[in-house]
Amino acid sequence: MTQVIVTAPAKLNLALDVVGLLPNGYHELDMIMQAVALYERVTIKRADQIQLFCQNPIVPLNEKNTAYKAAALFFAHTGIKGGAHITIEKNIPIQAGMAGGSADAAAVLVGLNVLYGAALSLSQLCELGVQIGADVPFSLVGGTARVRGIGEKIEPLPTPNPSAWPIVVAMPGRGVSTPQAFARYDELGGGVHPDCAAMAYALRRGNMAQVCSLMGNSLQATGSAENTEDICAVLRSHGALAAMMTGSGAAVFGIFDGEQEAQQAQNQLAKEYRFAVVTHFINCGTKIAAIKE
């Protein structure tokens, strides 16, 4: 086996609650996370050292990249002497709150595990992933889940019917730094505190009306993302049942109960914003798309 191709999905936060600040400086979170049908595609080949390649010129191709960190951690943990030629096809917007960097890291962990026959379990990969970033374990698992702590506690939940609930996602012109977003939250305080336990219950019952009514993001009110409220207003004007920012921003999404309304919202947003798509819920995480011997 000389090459693997891995796909890793974007995520949205249906709910994000900042519970507190841990002694190590990390924020304790309670979230409902959802994988959606927008994927990073990562090709990994055996090599003597770690090398990164990406078509997006603003992606760092060094030790700061989550994919590089994942590869370095994999080899250090397993003791395998090797490297990787990693090509990242970026399809998830950068600094969007959609876990694009975490998806890249998850893809590298899954790909190297297969490429080098390490036979690490999903649980072991998640233990490595959380050392890279809070969203990496969920990027590995995917689907729908309640995620707590610093991202290491994952409780799978039923995924809503993809065909019944289209989602429109829009990204303004400027992204948001996650560390800066949390620093601003710490400085300003406040924000909503969505009831993630109630949302988990609603998802188990398949009650999407209640899920939408419970959506909220503690970081939105104090966030520095551009045009959040403007995008939310457009989504609601076209019939979105709920609309809000995902993660620390800057992407905004709305959930619809009709494909036509979702498409009309996407058409309007695409005229003004650099990224606007219709997508849907998926019940999977990072997976191998192809293997070459």
Second form
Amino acid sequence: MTQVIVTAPAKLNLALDVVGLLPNGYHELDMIMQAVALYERVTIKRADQIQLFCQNPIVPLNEKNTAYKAAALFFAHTGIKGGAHITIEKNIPIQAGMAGGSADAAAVLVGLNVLYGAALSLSQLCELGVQIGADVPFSLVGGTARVRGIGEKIEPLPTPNPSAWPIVVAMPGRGVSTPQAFARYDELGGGVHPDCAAMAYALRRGNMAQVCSLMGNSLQATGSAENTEDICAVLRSHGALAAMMTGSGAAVFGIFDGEQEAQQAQNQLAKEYRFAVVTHFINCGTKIAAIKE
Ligand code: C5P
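Can you swap the form predicted on its own for the form predicted together with cytidine-5'-monophosphate?
To see the whole picture, the full complex is given below, headed by that same chain.
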């Protein structure tokens, strides 16, 4: 085997509750996460060293990149003497709260595991993943899940019917740094605390109206994202059942019950914002898309 192509999906937070502050400065979270059909596509070839390639000039091609960290950790953990030529096709917006960096790391872990025949289990990959970023375990597992701890405790939930609930995601001009968003939350406090247990129950019952009414994000009110309320207002004016910022921002999404309304909201948002798409829920995570022998 000489090459693998891996796809890793973006996530949205249907709920994000900051539960507490841990001694290491990280925040204990309770979240409902949902994978959506927007994918990083990562091509990995065997090489002597770790080398990154990406057409997007904002992406650092060095050891700060989550993909690089994932490869370095994989080789250190397995003891395999090797490297990888990693090409990232970035389709998830950067600093959006959609786990794009975590998706890249997840893709590298899954790809190298197959390319080098390491046979690590999904839970072993998750254990490595959380050392790189809090959202990497969910990027690996995907689907719909209640996620706790800093992101390592994952309880899968049923995925709502993707075709019944189209999603519109829009990203304002400027992204948000995750550490800064948490620092502002610590400074300013307050915010909402969505009931994730109730949302998990609603998802199990397939009660989407209830899911929408329980949506909330502790980081939204204290966040520094631009245009959050403007985008929510556009989404609601086109019939979104609920609209909210995802993760630490800056992307905002709305849940619709009709494709036409979703398309109209996307059309309007695309005129004003650099990224606006209609997408849908998916019930999977990071996957091998192709293998070249
Ligand atoms: O792990 P990740 O790289 O996604 O986290 C980026 C930053 O976000 C961390 O350095 C930390 O400041 C903050 N964070 C946090 N609590 C979490 C996840 C992230 O405080 N559960």
